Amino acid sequence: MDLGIKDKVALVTGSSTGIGKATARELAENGCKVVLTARGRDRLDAAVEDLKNETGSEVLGVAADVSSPDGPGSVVAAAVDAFGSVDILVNNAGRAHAGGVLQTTDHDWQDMTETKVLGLVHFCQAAVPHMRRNGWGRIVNMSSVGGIYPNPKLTISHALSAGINNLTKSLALDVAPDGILVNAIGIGAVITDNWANNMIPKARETHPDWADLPDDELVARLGAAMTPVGHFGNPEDIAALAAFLASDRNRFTTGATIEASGGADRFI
């Protein structure tokens, strides 16, 4: 399928690893010029080289703290300086935060809000004027299925995901007349390095009869038990959906939060 985005400029936040990197790769493979951003310079530089070598596309890395008030604007400015515009924005920066309402602190809430919500808002504010001038734009916000079906052990992440879903709808209605489509992906259990490093040790504790299984077999059993489709997702599953939503083939879907959870109605 030709997505119709050759030579479009795509900016992906939190893109040095995991879902963000996979999404950046998918967009580059479809002909986009891609801007990666993350806090850590070393991993970011490595991701840029990987994508250049794998796709042959033009790839720029901009190290920045997306939670700082001026971070998103500086990244968008760098993208425009390098490639002339920003056509596609994928807001992926953020992480899960464990803890229920009674265990979380004001600092936890502030830190996560600045990264997951204010960072997203600031990137949209900086990128949308360029999309409006072009009369075309696509924004994809990475959310969580927990924003729809909350898990009390991940209160902050899932409360903010619900907010992201609402922001997505509001922005979509605001910019639809300008040719800009805005959607969110409600992500379920997807196997990334960070997810595996946290989930596998906990699974060995909660399933002592599986404690001696190799990692791959343990993950396969968990996926079969906890996901209707019988397995967990991988970053490429999310990247493929994000690329379609960010493409010219998507001409009618906007304001939606699309669940990508293998049918699970709860976050593992």
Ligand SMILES: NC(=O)c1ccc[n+]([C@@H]2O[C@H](COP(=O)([O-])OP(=O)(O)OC[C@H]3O[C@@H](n4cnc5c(N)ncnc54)[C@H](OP(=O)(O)O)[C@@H]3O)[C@@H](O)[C@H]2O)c1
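Please give the corresponding structure for the form predicted together with this ligand, as opposed to the form predicted alone shown earlier.
Next comes a single chain, given without company.
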């Protein structure tokens, strides 16, 4: 399927690894010029080199923290400077935060809100004027399936994901007349560094019988037990859906949160 996005400019946040990097690769493979951004310079530079070599597309890396007030604006400005516009925005930067309401602190809520929600809002505010000028734009917000089916072991992540799903619909209604489509992906368990660091220790606690298994076997057993399709996802599974939502082949889906979880509503 030709996605119709050759030469579009795609900005993917949190793209030095995991789902963000896979999504940036998928967009580059479909002809986009891509802008990668993350905090850590070394891993970002390595991702830029990887994607240039793998796809032959133009790739720019801009180090920034999405939670800093001027981070999003400076990344969008660098993208416009290098490539002339931003046509596609994928808000992906973030991480999971484990714990129930009673274990969370004000600092946890503030830190996660600034990263997951305010960062996303600031990127939308900076990028939408460029999309409006072109009469075409696509925004994909990486959320969690827990925004629909909350799990008390991940309260902050899931409450903020519910907010992202809600503001996705709200923004979609605002910008639909400008040719801009906005959707979210309710991600389930996808095996990345983020997932491994946060979830494997939790899974050993919740499944003490499997606590001594090596990581890969523990993950395979959990995936088979907890996912209707029998396995957890990989970053490319999410990237394929994100690329479609971000494409010109998507002309009628907006304001949606699409579950990409292998049918599961929880994974620990």
